[in-house]
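One chain comes next, on its own, written as structure tokens: the form predicted alone.
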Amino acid sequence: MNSRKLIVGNWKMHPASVDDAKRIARRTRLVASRLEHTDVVACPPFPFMQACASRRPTANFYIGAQSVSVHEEGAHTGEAGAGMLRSLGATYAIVGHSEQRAAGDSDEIVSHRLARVVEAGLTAILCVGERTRDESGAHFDVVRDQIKGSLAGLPEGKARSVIMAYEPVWEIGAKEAMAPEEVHEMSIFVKKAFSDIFGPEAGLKAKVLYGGSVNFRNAVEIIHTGQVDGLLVGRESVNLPGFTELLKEVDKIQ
């Protein structure tokens, strides 16, 4: 496990206002730059990203978006592309997330929003996990192909621009995230089927996060156990006391 981690909060479609989206990332900036162990990308949602991105650099903090178009420009009603994303102060960008797949969005189409994401200069986050599990193990088949279908193309030297995020949707919104010694062995799957495309050398340094029903009871634990990066956070990343003790209770992590 690397030794500084990784805690993303995607803010999905909330808060509803400007002003809610400026005071929850200000505070969120604030508990970043006291961090010692630990980066927090903030991923609000587009009309709000700018207002959240801090005007100069602050230690531990940084904005992501929540996905990014195939197009980078172009008569492409409604879409927004990577440039255009990190102009206004994005460095991260989440592809693949379990929602927009259910939406419609293939292997080949996450593979064409990675590409602008890279190409833009970003890190990539991709999302990869399988919507249901049994005892017949066909959950590491979807993943497997999940991984392969959304890296194709990408040349090996841009490895390093991806950061894994295993999000399985059965776990989604569920009570309890899921066992830490489960997500373990998801984890050292995700970094094989990594090295499988780009090498052991980029399986091993691969940063692999974990996403569903994380808070901030669970967090530690995950990290710990699951031997995760990171963690992908959904609903928890708006609630400011829950994920400010999120933040604070994961950088004790050594």
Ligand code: PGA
Given for the second form:
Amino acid sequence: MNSRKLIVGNWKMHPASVDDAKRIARRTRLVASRLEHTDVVACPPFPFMQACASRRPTANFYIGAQSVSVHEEGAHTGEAGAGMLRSLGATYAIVGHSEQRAAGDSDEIVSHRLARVVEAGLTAILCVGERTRDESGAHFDVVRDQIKGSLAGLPEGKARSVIMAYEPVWEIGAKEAMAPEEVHEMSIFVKKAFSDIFGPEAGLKAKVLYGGSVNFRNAVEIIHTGQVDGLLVGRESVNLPGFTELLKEVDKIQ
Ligand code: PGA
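Since the structure above is the form predicted alone, I would like to see how the form predicted together with the ligand looks, so please show that one next.
Full complex below, order starting with the chain above.
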């Protein structure tokens, strides 16, 4: 486990107005700037990204995009290219989120999005996770196949440009997060799958986040017992009191 923690806030389609987005970003940036061991990424909806990015770089605080086009530019109505998102202030971009996979993203499409992100010099946060789980253990195959398929074609030298985020789909938007012991099992599995592709050294350096119903109450235990490098946080990332508490508590983990 790396000693620095990475907390990524996936705002999804929230909040309703740019003024609210600016308020959440300002507060998150302020809290982040006081942390010592934690980096924070806020991923607002596309139209709010620029307003949320600070003009001057702030220590520990970054902006991420929630998705990215498979195209660079051209006649693609409704799409936003990685270079464009970078010019709005993005340093990171989420790819392969289960809500996008459910809307039609195959591993191949995810691999194209990921390629655009890396080519543009951004860091990709690659989401993987099974939709359901049973006793058969088939979820391991599902996650391994997603990792293989989504990373297909990524040159070995670019392995550092990808952060893995394990998000069991059945835990997203749920009441409780996954048990930290199970998070640990999956973080080891994801690192192993990553090292099978890029080699043991890249596997050791790989960062793995957990996402799915993380809040200020369970965050520390998930990182500590789950042995993950950070968290991908949905609902709690736009709940300022909860997210502030989460960041402060996570920063105390040694
Ligand atoms: P949640 O969402 O924290 O609201 O469960 C996580 C995610 O979808 O990334």
